[in-house]
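Given as structure tokens, the chain that follows is alone and in the form predicted on its own.
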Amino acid sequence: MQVLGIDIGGSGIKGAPVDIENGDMLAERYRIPTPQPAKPKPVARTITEIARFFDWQGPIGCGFPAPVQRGITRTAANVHDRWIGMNAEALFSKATGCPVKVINDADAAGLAEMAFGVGRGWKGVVLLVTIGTGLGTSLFTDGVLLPNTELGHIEIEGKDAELLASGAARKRGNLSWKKWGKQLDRYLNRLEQLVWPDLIILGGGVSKKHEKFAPYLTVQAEIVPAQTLNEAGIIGAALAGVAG
């Protein structure tokens, strides 16, 4: 079965489809800059010239940088105000003509790398943490997701944990690996102290420099970067978009 999945991000919305058995992108993924600001009706019509792009007929899967609940979303930190109580799933089944699911995006991520990547298989608690402007989380038990966690937005000393440990909080601040990954350190072991994860994944783009900062995590989870990356919020979309 092939969906086409989309994933929404602050500064760019691309799409590819997907063959939700293996796992493998169909055709090279398609990205256009997200309209800024990022209201409802711009972003609906990038999609829909996404779905145009691949001539798409059939279901989609969007990943969303909220938390969302029977396809309704409920926080817009990195897109516009108006996102706040919006049927996204409703708005782009109009615009595009097909059946859409969408789902937060790390919970995506983190649907794509138990599938495909390094979470196959597992059993107990899985953490997945996608590091890049904020934090994600998506936590599953046996394979089973628990949606929404946003465990990124945790305070630390009075402070969210994204400017801690984020990948914007390392650039803006011009930090070491050394010192950022003992930050980091600090919110896994906070992360840890809750959930209690027999297994951490951590994914977003700074996952690919995982050995620049590895040596500074002391958490007792086995700590292991993901495989899918940068197309792991397409390809679990994708697996979202099977419920469209």
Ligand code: BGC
Contents of the next structure:
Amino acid sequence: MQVLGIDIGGSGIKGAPVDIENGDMLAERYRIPTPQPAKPKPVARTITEIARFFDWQGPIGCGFPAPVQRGITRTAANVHDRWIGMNAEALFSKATGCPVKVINDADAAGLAEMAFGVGRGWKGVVLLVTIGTGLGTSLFTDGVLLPNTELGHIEIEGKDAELLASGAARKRGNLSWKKWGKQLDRYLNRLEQLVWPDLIILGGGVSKKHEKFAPYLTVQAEIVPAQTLNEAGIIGAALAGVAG
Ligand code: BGC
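Moving from the form predicted on its own to the form predicted in complex with the ligand:
Once more the chain from above appears, this time first in line as the rest of the complex follows.
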């Protein structure tokens, strides 16, 4: 079965048709810069443009950078405030004329990694942390997702962890891999004390540079970079497109 997977990010909106049996992307991903400001209507138009590009008429799954409950986006850390309380599923379904499911972007990446990446076959507690503009988390126990965990916003020394350990924090502060790696380590140690994962998967853009900061990570859990890397968001969104 094929589903169009779309990953809505702070800087780009990317999509590709995915074979959800094996996680293969069936075409090169198509990317459109996220409209600024990223309000609901222009984002819905961009989703429609991506669906049209692939001449799409089937189910669509979207990953969105906020907690999503039954299609409703709940917060807006890195998007426009108009998304708070918005029924994104209804909005996108109407705009595209296709059935659309929307889930949190980190949960989408987690689903992809558990189904087709390094999390495959893992029992116990697996935590995926996506490191990009925001800091997203996805938590599984025996392969079952606990959605919308939002552990990227725990407080560390009175500050939102996202300001310390996200990819944007590294770029903003122009931090060396060592300095940022140690900040990430502080964050991961706090997370470890809270949820005691057996495995931590690090995803998002920086996972490609894993070897640069891995030496500074001291947590007890096994730590591995995501295998589906930048594609995880699209593949996992597609998986969510047919769920429930
Ligand atoms: C949001 C999360 C999201 C993460 C990654 C955070 O700021 O609160 O919902 O998963 O960024 O995009």
